[in-house]
Structures are given as structure tokens and as C-alpha cells.
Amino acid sequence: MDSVVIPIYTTIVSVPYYHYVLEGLLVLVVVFLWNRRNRRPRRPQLTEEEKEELIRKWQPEPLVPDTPQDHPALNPKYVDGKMGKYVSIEGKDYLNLATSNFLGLVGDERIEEVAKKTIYKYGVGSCGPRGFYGTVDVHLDLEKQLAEFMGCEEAVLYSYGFATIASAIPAYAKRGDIIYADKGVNFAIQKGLQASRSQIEWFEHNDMEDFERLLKIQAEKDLKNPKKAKVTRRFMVVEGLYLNSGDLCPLPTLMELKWKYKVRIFIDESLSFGVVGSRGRGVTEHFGVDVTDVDMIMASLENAVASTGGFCCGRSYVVSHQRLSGLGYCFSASLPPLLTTAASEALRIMDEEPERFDHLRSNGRRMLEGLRAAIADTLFYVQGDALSPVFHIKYRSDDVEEAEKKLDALVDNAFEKGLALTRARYLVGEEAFPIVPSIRLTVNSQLTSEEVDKSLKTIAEVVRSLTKK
């Protein structure tokens, strides 16, 4: 027995004083610790006459927030027939400035013969993703289409323009991912940058100079941390033409800095596909870059194209993940056949007549010449490029409500005059940045010269009889 008693009593005595301390501060927390987590805290018993009160007192807080009557969204003016260059409103025609139809190819006969035959082959609706027996065999000519029209290896079609860009930057980019994006990017940008969970470094508007600075700052970080810098990947998204300022991006500048700092661009061609360049291209054959060196390209049918969806193109080991991971792709319904099939005729169109780019690009600047000299020496300004077929009319003003009227004011004056105008609306609270409210004036291939000009005579007419209030 002592042969076990003394050296258990020898290992006591030999162990420092200051453990069995320890040892028993740390029994003391554990012990204080359950009986805290044991502890429920005493709740108050209130009466039922308390109770009441309070039930009567509470008001939950509303799902939405107050929307007044007059907002114009819930009193839009509506239009009997086709968005062609003039629309009919409640009787009257009214020469449209308001709407996206570039190329004027809203209400073409050819277009029209086609989707008829389409109903009558395919139906009217698809009723299935494209993975889940969605997909109709002029999607996949659709598709083969766009890409050699774009001279791309590969494009993959979506079937909303908005859900194109929303789904194809989140896509790729993902949490521990760095995006640089222009402050002035559409709001469907936005939302494909949200969704991706990415670090979002955002420069300037078209400030290429805020832009290196901005990727300077993080090549330092990747020198002090190279095992880091090795697992980030860098995207910048930018427009090819901004939708809210009808700016042209610097491309070529653009490029130079992805090669300079290996950042991978995504550029949307929404506003500037068959629009800009020679062949309505974009702004990759307007600068001519190669269109192999842009990482992704993504654009909408709904503007200059008439149709409805979009599409992304680029090299297939690119694109093709989409069709994995795209969410706009993989969970909604497939593109209408005939509205695939419209964009299709469209395409062979901007093939067949380039001359619509030409008269396009035509009335672009001399609406914006027109707009420049029509408002000149008054507090109303216009922001666009001579290659944009959309430009923005904007009030110089610090008080933003004053510019919200004289705006609405031009808009509603405008259109007693038979000009259909609209305002450039946002969601509130949802930008990114503060937008300068404005109006949002787009052009058309089928307008000619005495139209332009009389729709600026009207302008200006407005403008001068606003600037003497």
C-alpha cells in the first residue's frame, strides 16, 4: 500500500503551488458559466388589462412604403399599336423619343412573316428551362447566329435581358473575388455584383486615371501577400455605352490595364450592340480590339434588336459554364421560339442593310448638335456621346426637386406639342450612387431630317418658355 500512497503524495508535493490555482479558477468559471446559461431571467406577469394595451398600441410597420397617387408609375400613358417611330396615345400620334427601337426594326413585315410562322409551328411559349426540355432548335441557331455575328467562339442565350447580366457576372465572380466597376454601371450590373459576393472596388465614371490608382492599391497588397494574391481573381465590368449617361467607354485604355494588372473584363453591350461600329458590333469593332482578348461580352435583344432575352458570348470553355451556373439560364424558361426567331431575322437585317447604322449614327449627332444649341444659355444641359442614339437632358439646380419638375415640366409641355418624351426612372433607395435626375431621349434609324429638326424646334420652344418662370 505505501509502495503506492508515497509516490502519489511525492507528485502532490513536487507540482508548483500555482497549478492547483489555476486548476481551481478555471472550475470556478466552468461553474459560473452553466449556472449563467441555467439562469432564465425572470419575465414580468403582466395583467390582461396590460396585455390589451399593448395589442392596442402596437402598429406593425408596412410591408411597402407609401407610394403617392400621382407617382408616375401607377399612371403611365398607354399605347394603342406598335412602338414604332410614331406612337398613338389615346387617338393622337406622337413622334417617339422615348423608346429603344434604334434600327427601326419594330413592326418590320419580314419580322413579322417569320414570327407568324414560328406560332404556327412552335406555339407561343416554351414552358421549360433549357436543360429541362426548354430548349427548341432555334435556340441553338439563334446562339451559332449571335456568335459568328460577334465573331465569337461561343454565346449562350438567356430569355430576360436584364436576368443576362444580372446572372452572368455572379456567375463567376464569387465571395474572395475582387470587381472593379464604373460609379455609373446600369442597375442590372448592380445586382449581378451584389448576387456575386465579391469585393467591389468601384472608380469613377469613365476616370481611367481613379481606376489604375485603384489597382496600384491592390498590386501592393499582393506583393505583402502573395499566397493570397495567387487564389483572388480581378474582374472589371464596365458598359460599352452607359445607359445612364450615354457615355462611350475607353476601351482601348481599358484593355492596356488588364494586361498591365491581369484583371479579366466583362463588358455589357445592352445599349451599344447593333449600334455601335461599322456593323453594329460594338465597341470592340468601333476600336477595333480583338474581340478573343474580352473575357465575356454580354448584351440585350431588347433594344436595337426588337426582340426579348440576351445573350453572353465569348471563348466556349468560358461561356459554356453558364449553361451550369448561370441562374437566369438554368432556372427560367426558355426565349419564346418567336421571339428567337425574330431576333434571328433581325440579325440578317443588320447584315443586310448596314445602312441603318449609317442613318443612325446620323441623326445621333445631329440630335445631339441640335439639343446642344437648343438649350444653350439656360440651365438645361445634355450629356451623351455623338455616338449614342440616347442622351440625357439634365437641370442644373442643387435642389433636386426643382429639377425633378422643370424635367417633368419639359416632358408634359413637350408632349401637348405631339413629342413623346420620358423621364429616366430609378428605384429609389436601390442605387448604388445618387443618380442627377434626367430625360432620357433616344433616336432612331427611321427618322429624318425634318423630324429631328422639328422635335428640336419643340425643345426649344419648351425650354425657353420654362427658363422665363
Given for the second form:
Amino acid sequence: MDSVVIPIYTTIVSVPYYHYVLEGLLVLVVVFLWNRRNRRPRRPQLTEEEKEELIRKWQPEPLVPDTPQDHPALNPKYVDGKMGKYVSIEGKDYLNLATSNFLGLVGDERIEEVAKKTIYKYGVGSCGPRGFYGTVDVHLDLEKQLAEFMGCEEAVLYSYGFATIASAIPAYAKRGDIIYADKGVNFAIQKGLQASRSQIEWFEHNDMEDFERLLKIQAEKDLKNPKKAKVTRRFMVVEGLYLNSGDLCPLPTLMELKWKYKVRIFIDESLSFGVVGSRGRGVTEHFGVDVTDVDMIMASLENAVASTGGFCCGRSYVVSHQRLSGLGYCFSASLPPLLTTAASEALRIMDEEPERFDHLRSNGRRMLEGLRAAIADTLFYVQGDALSPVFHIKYRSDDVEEAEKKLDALVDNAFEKGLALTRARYLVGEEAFPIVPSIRLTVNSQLTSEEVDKSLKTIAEVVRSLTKK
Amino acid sequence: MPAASTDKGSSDFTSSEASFPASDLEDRSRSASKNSDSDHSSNEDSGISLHDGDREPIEEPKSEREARLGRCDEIEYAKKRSTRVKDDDDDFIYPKPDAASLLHQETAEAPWITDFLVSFSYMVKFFFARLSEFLQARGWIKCHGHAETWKHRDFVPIVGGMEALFIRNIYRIGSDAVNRVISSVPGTVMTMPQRVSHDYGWTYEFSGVEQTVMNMGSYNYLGFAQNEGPCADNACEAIDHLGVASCSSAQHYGSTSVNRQMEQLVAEYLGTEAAICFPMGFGTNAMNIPALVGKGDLVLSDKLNHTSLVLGCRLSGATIKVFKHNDVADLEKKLCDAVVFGDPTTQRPYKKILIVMEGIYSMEGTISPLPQVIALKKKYKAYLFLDEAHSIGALGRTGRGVVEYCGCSPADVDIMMGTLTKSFAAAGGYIAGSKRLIDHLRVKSHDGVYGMAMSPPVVQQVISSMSIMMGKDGSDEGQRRIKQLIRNTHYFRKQLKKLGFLTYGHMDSPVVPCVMFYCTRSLHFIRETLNRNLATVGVCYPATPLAKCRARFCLSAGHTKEQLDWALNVCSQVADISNTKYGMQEAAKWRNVDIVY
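Provide the structure of the form predicted together with its partner chain, given the form predicted alone shown above.
Following is the full complex, with the preceding chain placed first.
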């Protein structure tokens, strides 16, 4: 016992006293700092009466502001019947140049027959999410069919187009990752980017030099911090065919950049699926890019396919991850079986009747050339690729209100002459970048050249009358 | 023995005809309690005296009986119902909840030993998951799953971290029990192609054999998942007239006259000024909350809110605070702090406060204490967003959801949201409320501008099924379905308790979770019930807290008493094998209670 205690005692005694003073001070400093750290900004102590007074005085804003009753969304044109080539509004038929029924599959008898048969087998709703007995065999059939159609390993089916895009992106991109996005991307992508909480780097619309500039900046940063670079995933998100401008993405350049800077590529083919490419496979087919090199293709089934829902396809390793981490897939009821089989039948028709794509393209080209001629020498101008079935008619003016008025007048006057056009609607203020007002004009494969010419004539007349004033 | 009340369309069985005798049951429960590894205590003793002896129908004045019906205690219920069975069917009284029953709903905590063992089992799983990933990365063991292509070897792995580890190694092992494929209408009986996996759950193949199972997993509360009858006929007619899709959003050309009809019907059904419908229930929440709140606003969200609500709140940019599940006191404290102190970062008062909660919570089976929350909301001038995804159609005397069930006024709930997918067997969601609110949403909702309009046959299904519920088809079919559902719910819940299961949630809620704590046990339970042709749902981490894995039953108006008896028998058998009767203490109270359908 003594052999332990005595040495300790002698050590304690032999240490100079100022040592203890210093150590004591040190402890005090630690306690002081610790105290300071723990002290939060203290809330004022209020009595119950004071609290009640505050509660009584607090007046919240109204839940929603007043909406002007003349807003177009409150006074829509109610369509009776099918939204095919012609739409019927209040008993009158209008040539439809407004909906995205590109292949004319709305009202197709084969599809409707299949949908009806499905109702008599599976009912209407699926009554559950995919995980909990909401997976019907037709869902798996469609997924397989989509994967084969696109030449991918696997496809994942969502029940809504918007949710497809908005859920697929945050399933991979997380906080700390970097997403390069085109400034012209649609709203669903913007919401997906927001939900991912990643760092978003915007590059100018279809400007590959600007994109590469951003990549180079990042490459320099990576050199400085290789540890972080090793765990930072990089993605680029582009659209195959841009909804907001009707342009194609420069896919070959994007692929080059992908391999050069190791950035994964996600393409939203909502508009280009079933439209671009000689057999409707989208931009990969058009540019001859190997589809397995694209990390993920997302598309909605609500445009050319004329159903509801959307899908993501790609390599199984990538895509299957969504089955648990894609929120819109995992936590939402599955697509109603009748819409699933309708989409299946539409895909079959697309395979059997590839002439629909040719008709669509020739109509598109005819419409674009005609439009350019019809509104030449006016302040109206048209935007869109020759391959695109969507064109934007815009008005050259610095004054947004004036442009809107002119475009509205064009829509209204054309409507009186039997043409259903629509303004492209946006939520101003919610979009990431300012939007130039436009008319979104679509063509479909069913239009005959006479109908295209006739509508062009109407548009030309209206534009001329508007320009005169 | 009292005779069970006869209900049109429902079977008139007496409880004595249940397929398993009580003595047998008691024996089984005793053996189960012996085997049970953890002594589980029930959450709270309700302290009601049991009137074991008086199972004879007691004649009592009707007014008194009604007054007693206000009390909402399970065991009292049993007795009440046994006194009530002599009544005529027309005398059907829908249960009315009282404050206590809403504020104290069963969500028992696991005892510490179970908690520890569950965590330990997860630790073991994660250890082996890591080990196998490690061995696979070095090529020492073969990975049956998909691997990234060689071309992408220099890229940062696209999936990684704990999430991928969990999906690839732990979830996969149990993946045979979820994502089961069905090949028929998801009614009360459905067919299910059997599948096999030759690579440990990475891929599945169909064996070509079909299994007919009883469905207690689908959200088919009112039994409208039907492939025949007026709803199916009307939907087909809608295809003839309106096609399958519109290829346009509501703000472009997607507004059809049938859409307008549906929205008016929804508003009429719910008793609100106006309503707006969207094609996806998940999207209704995720895409509309950002149109309602934004920066400078506060969202008070229930802890167990559905992902779509959480996502919507997060996308809105508002400050989000979470209150404890169904805890009115906690909500009040947070509301008071928010109003009195404002936003702590900006030191400014909040512009507005939105309380977000659900009617029935799909994983807990609990019903939200709506009257208490409405009182708070009025006191603190907050707004209320009520998600009735599971409660619309499933609660209330005429199926109008938790608002009707609690006897509240629809005008007191600012935003009434619900899905059309579940009770109405269609797809999509609605938001109902004042005209001012709906007008705002028509203009500002993300969905109205960027999402496609609803498909006409789906719209028609909503109209048909909702019309039936409102009695517009001239029959009492809607009422019959509601009666059948509440009867099924009470019967099934009580029988489960009697059998010794630990159930969660409110007595009137058709979502019945049975807590099994261990993920392995709940997996085993649903696998074995499926082997015995009963389809149930197993919910494990991460959808539930780590130590609260469960099996869940969803009742339907389509179930009959015989089906439920059969299902209960299967459950009891399986629970004895998997050792999952965690409510044996509670069951003792029920031993001598006669449960009448």
C-alpha cells in the first residue's frame, strides 16, 4: 500500500505551487467556455396573461389570397367528348392544335377495347401501392415491354408523369451531390432538383461551352479536394426535346462530356418518347447513342402514348434502386390497370405502325415551315426544332403584358375560326427562370396536309389582322 | 346466447358458430403466453370493470343506451353490442367517439428487452450485410445481383451508403413477402401467381401456378374494387364517350365536363363549397402544399404524416415543426410558442400557421383527435390541413370521413384532402374547401398547370362509387357497405384482441396493425399467412420505427363474417408458430367476453 501512496504524495508535494494555480485557472476557463457554449439565446419570460395578449393580438395572413375571377384557369373551355384531332366545345368542332396527342392514339379503338376488357377483369383502381398488393401482372408486362422497346435492362413504372421525373432525380441525387441542369428544363425537373437538396449548377440552354466551363471549374475544385470529389456524385439533367422551347438536346456532345468529366446523364424524354427517332425510341435512337450508356431515361406516358403515368428505364443496377427510394413509386398507389394495358396497346401500335412517326414528322416540318412563312415580317416568331411536334409562337416585345395580349388575341381569334390553340401556361414566380410568353402549338400524325395548310392559312389571317391594328 | 343482428346482405351467424371453440382458443393462448419470450405489458390499464356474467341482453331505455354509446371503450363496446343485437337492423347506430378514446389510442411501446433484442438483430444483419459487400467488392464471393458496367468504373457509385446497403442486402432477403403480384381484381378474394427466386431474391420467376387468396392487404375499404356491376359498366361507357386520356393539363385543354361533374359531386359529398381533383393522391399533397404555404409560414406536422405530406411541406420552403403523434398537448405547446415568440431565426412573427395531419394513420390505425385540434386551431388562429386518405369512406355514418365521425363541421377544416384511390377504387386525390381556396388552387396548383388531367374512366368510377355512397342510385347500397365495414372492423379487432394479438389504433379504424416488434417475426407471419392463402401486409423498418415492425390488416365492406372467422383462425395458427401474440395480458380481459358480429 505504502509503496503506492508515498510516491504519489511526494510527487504532489514536490510540484511547485504556481503549477496548481495555473491548472486551477485552466479548469475555470474550461468551465467558463463550456457555460458560454451551452447558453442559448434566452427567450423572454412571459406571464400567462402576456402570452394570451400576444395570442389575441396575432393576426395571421389569410390562407390564400383572393383570385381574380376572370383568370383563364377559372373559366376553362369544357370539352365534351374525346380529345382527338377535333375537339367539341359547346357543340362546335375545333381542329385540335393544343394537346400532346402526337400519334393520334386518343380515341383509338384498339386501345379502348383493351381498356374496357381490363376493367371487366381488374376493375378500375388498383387499391394499393406497388408494395402492398398493388402490383398487377399487367404492370410487370408493361415494364418488360417498355424495357424491350427502349432496349434497356429494366423499366420502372410510375403512376403519374410529373411524379416520375420529380421522384426519380432525388432517388439518386442527395445532399452534397452536384447536378448540372439546363436552364430550359421543365417544371417537373425543377421540382426534382429542389427535392434532391443537391447543389444545382445551371448552364445556359443548350450551351455546351457554358456547361463545359462549369465542369472545368468543378474539376479544379476536385483537384484541391480529392477526398470530397471521390464521394460527390455528379449528374446532368437534360430534356430530350424541351417542352418549353421545342429544341432537341445536343446528345452526342453531352455524352462526350459525360465520359470526359464522369458525370452521369439523366434524360427526360417525356416529349421525345414516341416522337423522335425513326421508330419513336427517342433522342438516343435519333443520335445513334447506345442507350445503355445513358444512365437513366425518364419519360411520361401522357403525351405520345396517350395514357397516364410514366417510367424510368436504364440499367437494372441503376433503375431498380428506385423501387424503394423513389418516393412517387414506393408511396403512391399504382397505375390503374386499364391505363396500364392502354399504354401496352399503344406501344404495340407504335411498333406495328411506324408510319405514324413519319406522318408526325412531315406534319411537323410542314407546320414549322408554313408557320415561319405565315408570320414572317411580323413581330410574331416561331421557335422549335424541325423534328419537334411542339412549337412556340412568341411575340417580339419588351413589354410582357403587350406580348401576352397579342398572343391571347391570336388564340381567341383563331378559336373563332375553328382552331383550338392554347397559350403555354406557367406558374410565374414558381419557375426557376423568367419565362417568355408563348403559344404552344402541337401537331399530330393524323392531320392531313390540307388541314395543316388550312390552319396555317387561318393563323396567317389572324396574325395579319393583329399586326394591322 | 344472443342472436346476432341480421343485416341485409351480411350473414346472420351467431358467435357460437365461429369456426374455433373458445376452449381451444384458451388452451392455445395459454401455451402462447408460456412460449412468449418477452413479458409484454399492455400500455395502459383502462380500469373498466368486466361484466363477465351478464352477457344476456339487457333491456334498457333507448336514450340511456345512446348516452352510453358516447363512451368509446372496447370492452364496453362488446357488451353494448351484445345488448344491442336484439334491435332491428334499421336501428343501426354508428359509433360516436368521445374525447378520451381519441386522445388515448393504443400505440404500446416495446419493453426494453425487446427493444434491445430488435436493435441487436438489426446490428447482426448490418454486420453481415457489410461483410458480404466487402467480400463481393474483392470478388471473393459472387454477387447474384446487378452490377455496374465496366465502363462506369471511374464514376462515383450512383447508389451507395446505408440506403443501398439496406436495399441490396437486408430488404432483398424479405422481398418475397412484399411486391407480390396479383392477377385479378383486388377484391376480397384475389388470385396471385406464385413466384420463385433462384438467386436469393434478386429476381423472381413465375412458376405458372396461381394461388387464390383472401385479401386483407388492399385499401378497398368500401369494397368498390369490382370488375362488374354499375361502376365497371359506367367506366366502360366513359371510355366510349370520352376516350382513355386527354393528353392535356387542366389549364390547357384538360377540363372536360365530366371532370367538372366529379368535382361538384366531391364538394357535395363532403359538404364544402368547392373541390378540385388531381390524378394522383401522392401528387395532390406534394404539389399543392407549396401553393398554400411558403417562406415565413410555419407548418406543424404530425410525426407520422405520410411521405407525400412531408415532401409537400419540404418543397414549400416553410418552416416545419413536428409534433408528437396525435399529441394535442404537444401541439398546443408548439402552437403557443410559435404565436408568442415567432420565428426564432428571423425574430418575426409567422405569417400564418398550418397544422397538417391525417384522419386515419395508415401504419398505426389511429384516428386523429379532430375536435381537440379544431379547438386549438380556433384558439390560435391556425389553419388546418386534413389528409383523409384512409378515412374518407371508411369512417362516419355516411362515409364522409373523420369530420363526420367526430361530429365536426366541414367548415372548420380549412383544407380537406383525400384520395380517390382507396375507398372509391379509382385513382387520384381531391382537395375540398372554400371556393376561395379552390379558386386559388385552380390557378396556382402545380398540378393544374404542369400535370395531365384525370383519365375519364377513372373520373367516372369516382362519380359512380360516390353516387352510390350518397344514395343517389336510389338504393341503400352505400349504407349497407358502411354498416358492414364498421361491423367487420369491430368484430375483427375484438377477435384479434381476444386471440392475444397486440393491436394498435382506434376501435373504429378499419386499418388494423398487429405489432410484432421483430422484423423477422412480422416477415415470418406474413409469409406463413400467405402460405395459408391469407394476404396481409408486413411493415418493417424504415416505414416504421426500428422496433415496431408489424403486420397490418385492412378491412373491407366486402368481407363477410365467415371470411373473417377463417382469417382469424389462420392468424391464430400462424401467430402460435411465429410467437407473435404480444397482447396476452389484454386478452385475459376478453376471455369471457362474447364477441357478436
